[in-house]
Amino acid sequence: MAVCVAVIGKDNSPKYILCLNPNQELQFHYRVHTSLDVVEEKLKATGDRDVRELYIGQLYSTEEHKIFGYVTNTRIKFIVVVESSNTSLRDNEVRMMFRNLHSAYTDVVCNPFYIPGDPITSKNFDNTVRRIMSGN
């Protein structure tokens, strides 16, 4: 399903980014910190008001891509990147990874020897971005 899962702090750091190829690691990278600027856009155009919906929606499309984002309260961003040959996908398939995806986000957070701001490296998180990835 997924190729790519990242999650970027407030500060537009990444805490967490795995790829399904090794291979294209550093051209993930790229469109995932590409798509910061079209997440901020939206974000500034919302403005002060209090926005409940979290998922940003399709942020853009390469010929080989969609790249999709959702931020939460906190202005933790994630982004997912699924092939553009993947037409089955539907909007409400999107929303159900980015919700497994907060909620095992949350998990984290919560756990007492997690350090805010420090880069995720649970394990049990890993293996839930992995589920998501395989369309489980």
Contents of the next structure:
Amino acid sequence: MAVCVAVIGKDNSPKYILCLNPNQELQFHYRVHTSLDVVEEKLKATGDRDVRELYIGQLYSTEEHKIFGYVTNTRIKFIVVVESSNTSLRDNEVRMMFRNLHSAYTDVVCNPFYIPGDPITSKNFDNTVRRIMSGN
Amino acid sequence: MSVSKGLVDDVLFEFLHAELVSYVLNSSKDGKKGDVTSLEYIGFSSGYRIIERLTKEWPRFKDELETMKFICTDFWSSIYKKQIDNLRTNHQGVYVLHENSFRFLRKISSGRQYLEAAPKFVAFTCGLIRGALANLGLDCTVTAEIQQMPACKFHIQVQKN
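Same protein, different form: I have the form predicted on its own, so give me the form predicted together with its partner chain.
Next comes the full complex, this chain leading.
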């Protein structure tokens, strides 16, 4: 379903990034990085009722990819990249992906051995992300 | 069944906290008796982590005051099973949380006799509030004031930068 999932910290540093195809990792780093400006923009926009929702919708799309974003109350950003050719993907499926991702992330943070702000190395988190990417 | 289970949970949390206080204070280095810094830090990191879970299903906070209201209601009741009794603010970054019957002081005999023992029972909570707010993006200092147990006031001063 998704081709890349990224977790970006408060200070916009990458905490975790996983791509379906490891050869394209650099390209996805670039895509995720570019999308962060759109995230900031969406967060700044006020007066919109949707702005209070954690899911901030599609950030931008290119010929190959669609990029979706989600920002937690604690300013952690989740970015999911989906192939544009995947037209069957519905909005609530994307929301579901983010919700699962957020649950997995809270589990990581609540682990006393994880120091907040460090890159995520948890195997459990890794497995959950892989499951989300494959679409179950 | 679920009611009695809840009560047991409550007591366990109080025991754990009491034990934490006595362990931390007894294991601190000599000459620094009554040093509550590490208690405060344990509170900080607990608050920092737990807020991630508590705000998961919550819409984004509009402003500072809304964040404080969340601390006084949902955050407080999920930890202390009651809400803060009164919240006051000068709208310039100072917030005072009035707690009429603070859970960690409720079991200590009220009045002034044990007043000097009180700080160690509020240090964890000060850290907890500070940690939660820090993760929500508000750097602040939290102090507690106790005049008559079991009432307690938490002063939150948000650092403007």
